[in-house]
Amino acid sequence: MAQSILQMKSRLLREYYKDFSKYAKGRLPEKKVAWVTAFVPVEILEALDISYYYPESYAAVIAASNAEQPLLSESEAQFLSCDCCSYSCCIEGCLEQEKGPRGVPPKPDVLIATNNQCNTLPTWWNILAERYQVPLIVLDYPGEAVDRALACEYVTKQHRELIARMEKLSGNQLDPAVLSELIANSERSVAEWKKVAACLPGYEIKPTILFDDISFLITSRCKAETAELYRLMREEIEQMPAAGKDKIPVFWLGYPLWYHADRFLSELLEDFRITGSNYVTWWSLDYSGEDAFEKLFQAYNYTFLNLTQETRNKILMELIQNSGAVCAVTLHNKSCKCDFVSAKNISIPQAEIEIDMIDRTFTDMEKAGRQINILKEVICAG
């Protein structure tokens, strides 16, 4: 019997969280555990039967559970300024208090960070390495500005070294056929997710669905069930009513607000409809290539924030045009300055909101409301 969307989501979530303290009840994980940042080549870890967890993603879950404020305060009381990335502050508070909505992730045997997302993460991972006294591996992805052939050779060497170290850690040997199959799963997951995301401009759906359900593309992208989940989601969305034309189409530029029930400023955007978001494209990784190592290089060296500003501008303009948006709400995120610079030269009116994706106390809502009202007046006057 075919599984429903809800059953598939529940199964993937149970598998991911089963070793968190709330569910493990003191049992030790059966596998070795890696903590990873958002753009680590987890296909390698999956192929070697190593469990992996994303502290950043768990910070989002904590905020969505209305539990972040005590943990942010705890982190600041200990050693991290509130000006630091709120993901890191939230998780450090969680680890210090050993408390979270799903408990605490199982202790890592290894930490793996990358620089293809932001430069804060390797520094935060050093703090975690001190806490747990475990090895820290930082993968260096040179990005688009470096000669492709040289970059591929450099990254592939790191991937091979990662495999060797993870084989030693896990006691397992990597099967190239298994790795290729997992990469193929990731490709299919990305392809199906793109079809889901493409529905946003045309159907009467809340962006909340996309902001929340992209999580499976992060935590479970190389599992076969993920592509099937997204295929079913897309079929369900296509049965929904077509989007109305009575509201202003707006592009949401930046992170979702994890503490908000709708993940965006819905109370300030009653006259708008979000028809596009750059966030829901960030994990649409490109696994093209002749072999497994070239595919992994292509996917992880060319993440959006590892591209040149010129390329990012081009991608953003294409996303905005495809969305039909005539304006943007751009989040000047306290925690993620490198994302804010992605909003350069988008060529449509925008309201720039000082905000944070985790810390709900940071935003001046009255000021944000005024900025959005000005944006509305500009669009209506035009």
Partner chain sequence: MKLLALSGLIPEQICDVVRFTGGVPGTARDQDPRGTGRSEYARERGVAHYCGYAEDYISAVRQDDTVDGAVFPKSCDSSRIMANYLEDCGKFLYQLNIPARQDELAVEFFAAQLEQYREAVERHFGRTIADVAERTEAVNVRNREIRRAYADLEGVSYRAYLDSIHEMLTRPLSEQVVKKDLPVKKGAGKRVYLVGSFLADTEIAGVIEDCGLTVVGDDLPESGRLAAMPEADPGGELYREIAACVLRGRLSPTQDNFRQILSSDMKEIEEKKADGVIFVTQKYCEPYDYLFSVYKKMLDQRGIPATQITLADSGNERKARLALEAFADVI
Second form
Amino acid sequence: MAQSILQMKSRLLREYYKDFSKYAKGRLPEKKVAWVTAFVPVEILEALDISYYYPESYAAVIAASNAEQPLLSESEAQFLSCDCCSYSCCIEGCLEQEKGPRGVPPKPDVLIATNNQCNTLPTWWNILAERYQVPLIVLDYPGEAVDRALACEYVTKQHRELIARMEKLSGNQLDPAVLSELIANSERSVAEWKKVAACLPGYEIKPTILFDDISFLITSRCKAETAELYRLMREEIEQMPAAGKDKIPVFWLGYPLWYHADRFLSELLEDFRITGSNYVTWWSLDYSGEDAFEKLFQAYNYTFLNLTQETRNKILMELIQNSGAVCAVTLHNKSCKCDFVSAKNISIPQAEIEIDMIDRTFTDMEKAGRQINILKEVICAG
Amino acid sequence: MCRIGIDVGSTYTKYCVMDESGAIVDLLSERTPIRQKEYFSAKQEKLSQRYGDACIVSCGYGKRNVPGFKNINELTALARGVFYSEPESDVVLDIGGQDTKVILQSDGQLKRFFLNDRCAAGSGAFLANTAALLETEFEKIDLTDAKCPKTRLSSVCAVFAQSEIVELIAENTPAEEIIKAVIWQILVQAKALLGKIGSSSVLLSGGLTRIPGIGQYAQRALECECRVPENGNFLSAIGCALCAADQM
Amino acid sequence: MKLLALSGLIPEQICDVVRFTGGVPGTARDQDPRGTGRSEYARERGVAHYCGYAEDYISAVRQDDTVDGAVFPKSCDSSRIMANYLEDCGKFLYQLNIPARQDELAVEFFAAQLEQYREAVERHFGRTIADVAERTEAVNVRNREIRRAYADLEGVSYRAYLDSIHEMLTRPLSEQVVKKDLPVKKGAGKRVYLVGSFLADTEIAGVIEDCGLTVVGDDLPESGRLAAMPEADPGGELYREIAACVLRGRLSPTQDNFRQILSSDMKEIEEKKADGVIFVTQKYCEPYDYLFSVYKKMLDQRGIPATQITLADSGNERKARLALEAFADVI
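What would the structure be for the form predicted together with its partner chain, given that what you showed me was the form predicted alone?
Every chain and every other molecule in the complex is listed next, the one we just looked at coming first.
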């Protein structure tokens, strides 16, 4: 079973990276290429046979390959402030030097950004548009605070317009049945992933697996094999020993640290066990709705960071409760102020740590260690 | 009539006296006073008694307190001074008391410049404050044959860096090691500025050039060739004196 | 009813808003315009990597008893999460979704949003707003005056010009008068174009002039962008007209159309024969940081010198002066 999980992952990764310069070796992509931000309705692109790539994901890969520092420096040398999101600084450096662990992604034919995660990503996409001189499409998702009917009409019109433009780009016609099937694939992937994520509190597993393997939900959620991959993973996890009760259950509130081998500060958390994470729930999109367009609206307008603070608080409290965590490590991420503010009202003791998910030099490890020790003292005293 | 350039820095004021032929007669340095207007008025008298009539041009932090012919921008002065002293050097890294800057000069003209917009942990004042905390005299700092520091600071903010230093002291880290770490941090923070100009060779200027061995140490930190001019602390004052000559 | 607006993206046509122009009651900057006191809120919260202008706005809303409410856009990450820092202030709060597009679809959506905004204000304050058309015409008239003043930029003191606009924007619309007798500029210096977010600290404008530079144009939200705002037809489909006004004038980098900004700014820079461009941005203001990276490249390709002044909490003026003096020598 382990072998077939590995084979499936390898196949998906090979398919995803095949047109990156390291593997393509000058060969041009067969399909049109879109660069997308993390919450773009990729089901539409998949239905029209357009390849899509996630620069943010690649930044994570770069950091994981210990290759981010020179690229961050390059980006700053090109006058992009180091105060900007490190995903963008890392990738801009990669594109400028044309260097990366897998080379560079294939040149885009179109750039598609959304604001259902933050407002910085579409801004970054603007500088990519200047670099590549290709069309930029920004999809505007008003979020939970706007009247639902108004938002649905607005978003649906944008989706229809996106389809029309992508049909023109690809030369293909959208088959509604194909789109519906792809959305159904995404729903299945999400359903299976949720079961995998739900294993974290109860089994002796590191969150590393979840932090790394959610990448398939991001890059391949509407592919048929993703749900099967997650089903097999869950079955494998369920064979593992039950989680011990000797460590302090803690909630990891924030991004994985991509540069770290474990993706979290494992060396500082030896007395703790991570039983929950909000990050691993972000791509558990809700595709409910009567038809394809309503499903896409529901999924992409109501992403976690597009909800009201009140709703986010409620969701977060529920996640923490379900995880059994008695405390949290809360990350002030230099690259994402939108995420930090989620942690405002969680009512359990927290160690707040200043980090960056890409730049390993940003974290003061001594200070982080002290914060976590204080947290431990508070929990043990209580 | 001689020419006097005065660079009023945040910590030290540097003077360059040139004779009519443009040769440097004297280079002087003293701590920048607090009551600057009064002080420099009296100073002008003293300079006049010592060197005769002079055309004075000033630059720097307190330049407006110097009664002189005019005052100019310190980066412009630096460009002139560098071209006079080290004409082959176009890229200059100046670590001053309050700022760190990189300039590109060509034929004595300022062409490009970048200022450190991060915190004061990237400037000379941070070193001065640390030395004071450690009761170490600046003049006793020696980096000759110094290797990379074993201790590294992680903070780019002076406030946080200060607390890191307090902890290092509490951990009995030798003062010499802390000083090395501070200087390393100042240099590493300057790397981002150098990246914007893109040069494999840089001339150092400012107060840090007085430290023996700084050239080699900086080379390790900055990963590029670093040269230390003979009067590295006086380049802006020299530039001012040259500008005074232009006016005459 | 005094509503404090964070940004020029909040339409003044709908109801009375006064513009936040920087400075917080009771802090150093408020008492001394040359001061750079950090807001109480920022000190308390220790908000890191957060735009200082937004921090000061939060403080102003929370501390100024004359302010009844805050209206702010969802247009950048700082404004996006702002409600979280204001939710317990007990005042009227409204966040307006600013569309990330400028097409007809976005105009239609924004128009509907504006109607809902008006309804929310009416509900909260228990009053009927029936003068949107009149306000629309008043904004048109005022902006014509700003346009006239902007056209004369080279002849007047730039600092005095900005100060007068800031002072005007803090008043209700009915009391806003564009000053006509601004001090005349002494002498013509090297010509510069200014790019940036709202310039709360007009001391910087004074420093620019002290360095012998003449500002010949800008794309600041309170100046060049306001002057270029299209007129809304008060007799037309009112909300649609107002929406188009906001979405289709000279754009902010938060409106996700850098191409339009670069093109319109470059046209003005060339028309006015600017010798250089000065970017004045707030630290941690990502939209302008991203814009600068491509703007600089565009200017480098055309051989036009540019410099960036980043305003943080302290040391603003000294460092800015150093950089601006050096820039004046470079161009």
